[in-house]
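This document opens with one chain alone, in structure tokens, the form predicted alone.
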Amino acid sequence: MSKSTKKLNKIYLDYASATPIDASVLKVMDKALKQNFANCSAIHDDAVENKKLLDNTRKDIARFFDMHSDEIVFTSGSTESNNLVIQNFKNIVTTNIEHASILEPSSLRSIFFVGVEANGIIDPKKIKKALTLDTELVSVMYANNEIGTIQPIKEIAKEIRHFNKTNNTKILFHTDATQAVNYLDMNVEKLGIDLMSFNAGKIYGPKGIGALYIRRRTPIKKIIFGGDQENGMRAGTENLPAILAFAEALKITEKIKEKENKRLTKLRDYFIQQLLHTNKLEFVGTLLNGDEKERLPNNINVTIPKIPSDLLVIELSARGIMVSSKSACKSGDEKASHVIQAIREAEYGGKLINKEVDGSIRFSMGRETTKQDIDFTLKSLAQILSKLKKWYT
């Protein structure tokens, strides 16, 4: 168990949902709003010196995405982000597992929902397939938050850019990045997209601020009105400490990307063998949602059957695990996760497998989390599926 949750007497298998602050990251904070308080917008030296800081750092933040200063607009996080993009547009294609704050927004414009595949990924030419002329945006999230599945922007992008070439049409492309930004290449030109979004509170930042990345001479409006902060793009007074902040979680997160990747992937495949293959928990008919490799490196969801999620949750929180039976934003909704009914759907021809819906639960890695918090958690499940015995036999 790590040195933290040892503390606590908790093991902590939700990073998905959030990250706690890095030390680090917490004292760039916490120094910030001492002295950096004073309002951007003002023109006293306070203000100018603080206006300087901020831009200073939307430089930093941009050479992170290979991005210009003057695309990145901050905002309180990727839910407002997604909804500023979607607000923005009537036409729109995008997928049936995306995050709620791209479905919900959705549901007052014309929407065609593209089905993702049973293995959690979306198939680019039935995005392909999906575009019309009348279409004018493009939303697929780079990694789903829920089953952790990495999707093809590149591929996906080389489609749009053909049909637009092709129809002389301007489809815009955007991407929920929120999940990706820990682990995968974020240089927005290789990945061909217009607009993304992203935010501190899943990097190891602090949460309530985020951003959204606009290419040049992309139309968008904002929806936030009362200021002409963010270039006009973003009303309200900048959250400078936690945007300093979130350009020091970034500089972390480049930092130990790739060895953190490598270790993490390797206790994700040793978690994933164990819950699928081992005596003490195959008998249960585990089921991994979502493909097996081309997934976030810190990610495991998996399908108990008969056995209700939310039970599951409740009894290893009990036992001091923390873990997730669908997306945070989502939890008090009763019905079943939409992300693995849709992945159900796609694996049983459209026809949902009801009992199997129930059991879905989340392992969410992190960089605490090591390989003897996982063997405790393996051993919990195997006592608490023993005590549940009646639900499956």
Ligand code: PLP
Given for the second form:
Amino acid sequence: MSKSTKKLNKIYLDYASATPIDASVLKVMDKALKQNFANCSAIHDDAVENKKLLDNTRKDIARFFDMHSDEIVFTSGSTESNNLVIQNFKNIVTTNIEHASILEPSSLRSIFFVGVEANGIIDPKKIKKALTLDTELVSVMYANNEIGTIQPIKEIAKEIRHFNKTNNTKILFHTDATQAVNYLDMNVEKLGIDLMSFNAGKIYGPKGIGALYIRRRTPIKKIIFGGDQENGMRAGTENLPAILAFAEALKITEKIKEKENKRLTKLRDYFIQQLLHTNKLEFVGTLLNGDEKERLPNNINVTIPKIPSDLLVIELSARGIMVSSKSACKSGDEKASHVIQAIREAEYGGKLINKEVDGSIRFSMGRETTKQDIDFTLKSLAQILSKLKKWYT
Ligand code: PLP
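Beyond the form predicted alone, can we have the form predicted in complex with the named molecule?
Next comes the full complex, and the chain you just saw is listed first.
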């Protein structure tokens, strides 16, 4: 990782939103932008060479996840991959904590929302109960982008398989793995899934490139027309430089996954311990959103009752610390968090407590986060809260 991506006197804790590009990924992309610009669909020498490179890169990416290379369709990112899946089906079972790129296209379909548990995790038995003979697709995200909770994908896949066997149905299983690639096991065979969305922008690769895994013989039709690229599944000139960079980013991610997981889990648990279990006056009343352990190693999401979360983000930003917030207040508000609402509803039986003030703040760490960064963040947060609590509580 290039140290130049770390800005002086700034602490970036918003890796769940976007990651900086890795230096060696940038190098691969820069070289390809200059040398591999020929259109893969043309028939001259440069194009044929690029098409070969594209085919080989697809094989490389497939190998990371135990896929066949013809099961990968490159897209512009996870939003497009998710749309490509959802727009192909009418009867869908999904959850109330999915990303908007699942929820919005779903609104035009017959859909059943399985409610999340108070700890931010979906119960596979509730998915099983929601299945009917008409269900065509189940879509459950691998890890939640706001609260980082890891969903029991293997167990859900097992329930779907069992239902299919018993009822002679062919329900497919899709997972949005966008937030999972950095940290979790991505072997599609072991997971038991038919469709999977992922992107490069969350794994220290470039933005604007993603993929959809489509298991062989899965009936999916394209939604973007105008060419036969990607095996006829997605029209548009192939973005070879970004695809090469995507593969390089995946290679690095796979190589350092285990070590980074250990390092970040330690930092995460330290952060949570300091916030929740030390009885430090400023942090009293802080709630952790989502299960304490079954969450991504880089995610800490908390609610600090009565303190507007946007204000906390601005105060932290003024001290050079970049984080994200979601408010759960006013329904209909674009920035309201449906995820926080869902876990509160599970906890309090449909009633939202602290309706006006129950926001959340997400600290998401990454490859450049150090213990010093976390200590400085905790110190700054304590200072901010000691000031704000006088006004708001
Ligand atoms: N799904 C999840 C879980 C995400 O976190 C995101 C981005 O934040 C997306 C989908 C959309 O990804 P993209 O920006 O590649 O379209």
